[in-house]
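Have a look below at one chain only, the form predicted alone, in structure tokens format.
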Amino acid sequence: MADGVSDSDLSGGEESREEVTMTPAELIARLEQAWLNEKFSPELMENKSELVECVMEQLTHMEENLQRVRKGDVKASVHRMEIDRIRFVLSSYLRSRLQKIERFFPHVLEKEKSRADGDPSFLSPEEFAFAKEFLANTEVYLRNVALKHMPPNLQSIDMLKAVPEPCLDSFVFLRVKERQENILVEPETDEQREYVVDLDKGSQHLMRYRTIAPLVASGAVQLI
């Protein structure tokens, strides 16, 4: 991946799909978009394991190029800072995902298990294994520390009820990348009429996450 990466590598598309080659700069921009969305969304986003793999390959290539730069060359310091910046973004992205998995693990697993065939996966294979292990360890810990000392009728626990769900009604800041029309901000109730707005490209808003979650997933808006 010396010069770029194909879009089909990131989307997992069929061989018949037309390939669009991205430059390394476009690849890093896509990583930053996924990072910000993951960092500011209240729920776990669709996994980007192909993107992560491509970025790691790009980092390896950049490290190899750095070895060929003469010592003392100012370009070496600039390249090293860029490598460190990309590693920070990548680490922060993966750390944000793990924190959400630990916080909402039963709901994450339930959502992953209930998705229809063909729908995008929310967990990479490694994250799925981690979530299952975290669930099993939590159940063992609760059983050994507390549940076995309780009356028989209280020695079971429903993790889906015990662990809070992500709050999709929390408010998030966003920047519009593609103009959107007739976005339902608030549904009609007995107290108010429905509230519909148009989102102009480049505009910034503070809105309820549940309202714009599909737009975040499609890439029409960017969380900031």
The other form holds:
Amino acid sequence: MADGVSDSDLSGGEESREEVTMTPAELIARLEQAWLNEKFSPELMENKSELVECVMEQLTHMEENLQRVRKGDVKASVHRMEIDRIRFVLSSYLRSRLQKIERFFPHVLEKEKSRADGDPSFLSPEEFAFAKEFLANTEVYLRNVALKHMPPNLQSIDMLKAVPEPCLDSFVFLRVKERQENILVEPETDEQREYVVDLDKGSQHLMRYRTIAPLVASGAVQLI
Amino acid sequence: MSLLTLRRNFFNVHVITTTKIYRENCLRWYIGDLASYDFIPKKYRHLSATNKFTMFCEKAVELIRELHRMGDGQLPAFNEDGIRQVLEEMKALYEQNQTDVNEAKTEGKSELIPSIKFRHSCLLRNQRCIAAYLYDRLLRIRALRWEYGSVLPTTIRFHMCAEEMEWFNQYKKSLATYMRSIGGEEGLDITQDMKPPKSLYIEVRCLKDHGEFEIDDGTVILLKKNSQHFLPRWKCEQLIRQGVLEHVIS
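Form predicted alone done; form predicted together with the partner chain now:
The complete assembly is shown below, putting the previous chain first.
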């Protein structure tokens, strides 16, 4: 970690724009948590654009510091590696999000349209623009290649029905960060009955995503 | 001499046959082989099992099968002919339905309704198959942007129709705009860094002449075919994916 090295001019003494100031170590830990959650969750998670901005600032800061260091210094290569790692995690996080947006584009847009004003948004403004362009692009393409040559009553396709929804019943591995009580597990088959579990702190489980979706959003569990 | 018997054939017409043939044909009728009947009137001959039945929507399903056969995300040539045939079938079905709907309305022939419904579901199936074919191709084309970068190899471009090329260009533009906007300043190229970094510098061999290549500290390397270099990994990623450099693992 950048903080592991004692040189203060190589690590970013970053003040985030949020009200809570974070050390770089905390920032990167949060990025990694968001990355893992996004990777293993079947649906698009909440948007974390402040986190992305802070990490980008941190990266530019570290690159600038690296330029100032004397060439050939051993510490420089360690920091270079660090920058590469953080950049990989950030890229992978953003790629996961983009892939999910592309896969579920009508549902993602519908969700964004129908959310209440106070609710947190799932898409950053740029992601929203990207999703809209993707929808428009695909619709124009389908219309020009096939739909406009079809009989009049068949010239449109309902994207919400045509594109499959994310499968919220897929199983995910999770680690519990805060103890949870009385989680209701719904039955999967007709023979089972619903039951209630308590999740202890630090324990790991394999459960259906639908059961613990709100806990992932609140940070009480971490997907692994 | 076998006994003569009278029976009704499939079309409920009395015919004279021998008992032996009658028994055989009963068995065949049970199995479902129409063609073995002793006599099929000319006007029903097209229903004989020796003729190939063509169902509706077969061409549409063939399009899907063609894509299914090419695994691994390969993009086959755009089957313009196939799409055209399916669209023609749809036009024919729709026109037949129009006539029948008019007839049913004006002359009250409600017995036409089942065939109208049948043709309508064929139309829906054709529409769905075409949409699936086109959309699956789009997904493969999208993957090409992430694999090959902004410029596609000419062999792949030949397999795309003009509208697919247009979709690809729009997609590239959207992606570039999005990447530029990340983090609020210069943005981030997320098509790089596809693998976690293992080491800082890697040994690469040059597969083709690529000319001069500048690395961060200002030194210029000449990438000549078969030359080997020890270069920073992040600089080489794109060139490795394009096939210009090859990672040498000794």
